[in-house]
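The chain that follows stands alone, in the form predicted on its own, written as structure tokens.
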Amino acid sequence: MGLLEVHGVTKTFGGITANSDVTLDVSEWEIVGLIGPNGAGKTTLFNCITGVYPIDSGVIRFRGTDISDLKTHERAELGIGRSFQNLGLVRGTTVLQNLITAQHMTVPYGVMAGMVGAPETYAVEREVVGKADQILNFTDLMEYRNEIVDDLPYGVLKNVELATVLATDPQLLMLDEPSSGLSPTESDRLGDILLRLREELGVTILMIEHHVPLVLRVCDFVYVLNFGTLLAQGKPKEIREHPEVIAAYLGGETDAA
């Protein structure tokens, strides 16, 4: 039984089928890639998994439990964390404040207690800040701890978003194009962080990614979507050499990889 099981999922918008009978499995402690050309239905599938879109048919299970009808926040509470193509950060606040905000979904006191500064909130807030600092150290972001996110370069912001999602304690980390806008050096550093997340923290990762060398380097298994349907699946080496995948998506990138 996989950590995440997506079986026969179909999602349509009017007369357009974005996902058609898509099946994929993500086992615990794996890094799984989801690739394909623009418009292939990758982000739509992410939205179905996280509950942003209701599915038309099929089933989505997390740790063996059917979550197909759960709301987005209910899936997050089960341990599904997700980043976005467009940065999902609280602008105008510091990096530290973003990581603190992310943790408040699970703090053991109510909104009013937090607003009035009730004594029982003090110890919890110290733990929240301490956890945020641990994550900033892990992701090499401590130097930006007190910086306003609006003042940071895009490459740093992508890593801040990753750190913010980690602050929610995800069992499954879903990343939507995490290397988008990053330099080759920044992409290499991201790959190191992803491998450390799996090896040191036991985080399972499902990621949409266009940067093929990163996919080939870090992924244990890869699924390929094309026109909303599953074109291929297999180990990175198998996908790199798959003739239909090369024709539909990889093209000349295979030589560079």
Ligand code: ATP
Given for the second form:
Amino acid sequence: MGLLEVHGVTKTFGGITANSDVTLDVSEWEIVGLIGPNGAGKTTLFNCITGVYPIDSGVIRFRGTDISDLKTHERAELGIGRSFQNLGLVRGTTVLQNLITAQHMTVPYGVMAGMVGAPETYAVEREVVGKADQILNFTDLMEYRNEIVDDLPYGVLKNVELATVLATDPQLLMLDEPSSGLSPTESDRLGDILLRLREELGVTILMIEHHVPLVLRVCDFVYVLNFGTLLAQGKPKEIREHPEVIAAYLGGETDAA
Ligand code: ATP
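Based on the form predicted on its own presented above, generate the structure block for the form predicted in complex with this ligand.
All chains and molecules follow, beginning with the one already shown.
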């Protein structure tokens, strides 16, 4: 049984079919890539999986349970964590505060107890800060712990966003173009972190990614969307050599790999 099963999903906006009968599986501990040209329907599929958009037809299962009708926060509580193409951080606060805010989705005391500082909240807060520090170490961000996020360079912010998603304890981590705007060195470092996430924390990853060398390095399996439908699927090396994928999307990019 896959961790995530997307079966025959169709999503239209007025006359535009953004996803047409899309089927894909993500098994536990896999790193799966979702690639395709601009407008192919990748972000729409992410929005359907996370519940931002209702689907027109098909079914989405998580650990075998149909989640197609669940709300976004209910899917998040089940363990689906997601990053955004544009950074989803709380401006004007520190990196640490962002990680604490993200964890409060799962902290077991009510908002009022947190606000008045009831005794049990102190122990919980210590735990929350401890977990934030572990994540900062894991993502090589400790040196930025107390920096205001607004002052940080983009490459660091992308990493902070990954850290905040990790702080929600996802079983399935959905990343939307995690390497966009990163330098080649930063992108390499991101690849290291993603592989360690899987190896050391057992996190499963589904990622939209344009940077072919990163996809080839970290992904076990790749799905290619084109005009809302699946054009191809396979291991990264098969995808790189797939004539239709090269024609529709990769073109000269395969040389870069
Ligand atoms: P990119 O790589 O540029 O982010 P994508 O593969 O993620 O592209 P989508 O953003 O999912 O593609 O867009 C797929 C199609 O659906 C496009 O034609 C887009 O204009 C359309 N679309 C997406 N969201 C909406 C919306 N909320 N309302 C209307 N049309 C939409």
